[in-house]
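We begin with a single chain expressed as structure tokens, specifically the form predicted alone.
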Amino acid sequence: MTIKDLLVQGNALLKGHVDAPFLDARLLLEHILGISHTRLLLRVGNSVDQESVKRFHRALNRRLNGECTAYIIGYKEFWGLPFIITPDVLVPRPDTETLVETALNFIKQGWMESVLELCTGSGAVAVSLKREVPYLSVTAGDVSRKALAVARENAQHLQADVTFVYSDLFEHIEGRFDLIVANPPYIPTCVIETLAREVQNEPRLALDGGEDGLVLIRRIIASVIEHLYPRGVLLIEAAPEQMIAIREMMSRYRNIQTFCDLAGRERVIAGTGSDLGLALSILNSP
């Protein structure tokens, strides 16, 4: 049986059940034959030895069982970086990417030299920021030990310098920053049950934004005057539902704007914080 062979035995076994069905295939089939993707399209007519066989139908057999690829194969491509992925985090989606390009264009004004993301989980995000800037002082937390020590293997792995904190948002976080990001659980608890099985196989602390999904997100916004200095950028990412709730919660934010992920939908959100340290001035006068 050839590498052809097995890439439409796989789509035909996977269509109708996964949103793309030959890449997850090819995928699957790069990682079992331990080949790039540009090797796998040379040797397409090479035939492919049986326990190679059996392993990539065990591997289709998982995905159509709803584990998503990024599991079975242990990587997810972000940012162009290969990104080691568990079930104790998260998959990084394409839409999060929207959140690294907001935050770029804020860096790239040249001011900003610290960076702090909430809700690290594989730690993709403030990977890829400190790869892209390595001068920036990039520090990252999250809830889950776990989900931390996927994100300090990542570092390690693509030689980012990346401060990791367990912390519950702001608990264990000390100082303040230049520029704060955040992809937090978003998703409303009711919602969570009809998501996709796959979806639902993932860290549920990392999906459940509580009743409206906008528990975190709330709290974020509450604790942020602390921890941004007076001209520091606040920026989260939401669903394109929630952008308006949200605009709402950061009205003594200046400077609001949203940025739009590939779709065209809203799904970043920024803004200043130079009232809010305004106001903490004010707090801390005798």
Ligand SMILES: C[S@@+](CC[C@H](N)C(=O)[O-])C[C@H]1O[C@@H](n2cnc3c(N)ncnc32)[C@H](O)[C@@H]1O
Second form
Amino acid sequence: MTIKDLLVQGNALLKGHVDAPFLDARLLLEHILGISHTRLLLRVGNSVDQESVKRFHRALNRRLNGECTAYIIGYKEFWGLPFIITPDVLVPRPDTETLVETALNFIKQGWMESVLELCTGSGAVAVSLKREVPYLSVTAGDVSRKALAVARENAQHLQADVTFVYSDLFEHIEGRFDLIVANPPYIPTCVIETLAREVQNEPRLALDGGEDGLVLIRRIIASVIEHLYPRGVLLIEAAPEQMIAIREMMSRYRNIQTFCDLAGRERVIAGTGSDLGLALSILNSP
Ligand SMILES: C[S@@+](CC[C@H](N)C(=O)[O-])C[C@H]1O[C@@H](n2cnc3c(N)ncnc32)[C@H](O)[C@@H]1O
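So that was the form predicted alone. Now I'd like the form predicted in complex with the ligand, please.
Below is the whole assembly, all chains and molecules, this chain first.
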């Protein structure tokens, strides 16, 4: 069997079961053959050994059984970087690149030096920011020790100096930051069981945003002021349909703006800590 035969076969098998059958078949085959996309294309006529064919079929079956491609191949590209991914972390989504892009646009104003990422998961956002702007001091927290282990591995292999902290949101976070970013779990609990099987295979802790999906976001907005410098900015990723409710929660913030993902849907909301709130929290801090 040639590479082309296997791609055609994989595409046909996955069609109707996954969103991007050809892409998934291609990624699985590249992984099994240990070759890049370009090499795969250059060798489409080459025949493949029996052992690799068997491994490809096993991988296709795992995919058909609802495992994400990223969990099967062990990595996912995000912001042009290869992140190690295990079932202990959410697979970083292209939508979250809007969070990175928006953060970079704020950082490029030139005065920001410190960034905190809450709910870091695989570390994709924190590591991408550090790689883009090496002078930044980047701290990232998560309440999952297993996720933090993956994030640390990513920071190491991508040579990004990020400080990781085990923390329930701000619980163990010390100090103030110029920018705080978060992609917290924001799916309402009752919606989770209606999602595709592969999404349900991701860590519940990374998905479940409580009864209305906004439990974590509410907590972040309520305590962020104590961790932002004056002029500091909070950026939160959420679902487009949650933006109106989040705007209301941020009524004490200034300069509230939303930013759209590639599909043109509001995906990230930004606000600057209110001067009054900041002044009070600085006065009250020990
Ligand atoms: C939606 S995932 C985001 C992962 C990653 N930042 C990304 O964008 O791909 C949410 C993450 O929040 C973490 N998390 C859930 N509850 C948390 C809490 N109370 N405090 C800190 N992290 C929490 C989960 O472990 C998970 O890694």
